[in-house]
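Below you'll find only one chain, the form predicted on its own, shown as structure tokens.
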Amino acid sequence: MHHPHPHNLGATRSSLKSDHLLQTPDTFIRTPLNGAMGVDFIVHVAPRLGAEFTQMTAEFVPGGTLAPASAQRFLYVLEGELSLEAKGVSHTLAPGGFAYLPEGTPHTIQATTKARAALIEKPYELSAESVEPQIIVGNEADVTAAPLMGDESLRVRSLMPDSPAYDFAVNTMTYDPGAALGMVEIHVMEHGLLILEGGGIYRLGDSWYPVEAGDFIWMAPYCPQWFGALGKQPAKYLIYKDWRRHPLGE
């Protein structure tokens, strides 16, 4: 017998305010968008919101191909398997795989089992250095971790090169149980953050909020933000800034 799904009487802890989104999976919509076939996005943030980048969560049954992007595309697989192919190389991105294609390279992807991937999208700004990016394929699990200023409980791995060529920075942070930020951080920079394992408190403005594994967060510029781990299992996030461009767009 079915039983339906008990009424929670409009309760969540999802919350909008004019400087930050918690959006959590209860309050997730899925939408198809064109040219993609056999994938369900769920539109976590986009300009419409404010924000100068797009990201979404892709869910693929096998066989289901995204469409080619407008703008640079950032990919990160969550589940499942997908295969990638630009300038005649293919790789297959099991878990923890990323890629980034930058704007107007001719790519396919599809899935090869059911998955999901991390998708950010952003419109390319031109570096006064005149240095191309390229297309960077690889695996989280690859990437050496870095302590954050120094606290080996707080450990980030940087999938992006920091280099002029590139416009945005996309990152895995992990934390030991009950590490956490040691400063309350407020900068010109916006994220889109998507909680991969563990939880926490965030601290988003001037609110405070328990968030956990499936969790997506957009922070606009400026919003003040800090966050500390709960729990006995680390917890992880993957998170995007906009990086090393002048605030004037020079």
Ligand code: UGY
Contents of the next structure:
Amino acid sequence: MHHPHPHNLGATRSSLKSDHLLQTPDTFIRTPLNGAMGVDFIVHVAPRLGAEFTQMTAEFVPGGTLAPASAQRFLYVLEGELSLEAKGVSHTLAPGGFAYLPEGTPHTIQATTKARAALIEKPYELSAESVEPQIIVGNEADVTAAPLMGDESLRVRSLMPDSPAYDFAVNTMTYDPGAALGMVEIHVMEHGLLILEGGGIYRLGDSWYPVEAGDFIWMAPYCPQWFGALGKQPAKYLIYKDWRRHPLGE
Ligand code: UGY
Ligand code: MN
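Having seen the form predicted on its own, I'd like the form predicted together with the named molecule now, please.
All chains and molecules follow, beginning with the one already shown.
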């Protein structure tokens, strides 16, 4: 990234509060991680901040590879092309392409071009109804959109199957200009959220933020949240939440 304003007098839209983080691209710091080669990581959220998962953006040079995962891994391609090999099958992931790898699945992920991907990792939470999670590979373009609570101007695509085997969900949500969440949500699940297109106003706790494509948001459990889309193009974000597990554990 170029820096037209070398310091911007210390101003940024980024904000860290006890129940949320808004992280805008001007505040991103890149880091290498052992085991990966030719990849820079922006670690957006991690257990250090209080989250029960990690979300990063991985920026690959052509040929760059990820290290094996210590937890479940979910990958969504933002730019370029990745090649995934798992269980002797190889898959090509283009933008909008995604993959889920259950904990302990041997696999390799290598960039065939310069590429960027959202990377979510979470230790698997067993439940009494323990059904083996399966490898999932798909493209967002092939996922049917469902209106949120009957609102056709706000469409949700669920990238993970809603089954007892899986302990988190990853969805995209697309808002037509002017569309908004019908309520302020306050819920036990936490969120990792990456804005992919457009922008609007995000309410987090008692703060209202202008947000746009490229911004990352973490919401702690119970963080009051609301979004309204502004501008002339739809707003779209990728959103993670923990899902389907009793708050007291098994
Ligand atoms: O699924 C959700 O909880 C979602 N509606 N939350 C959000 O968009 N902030
Ligand atoms: Mn929510």
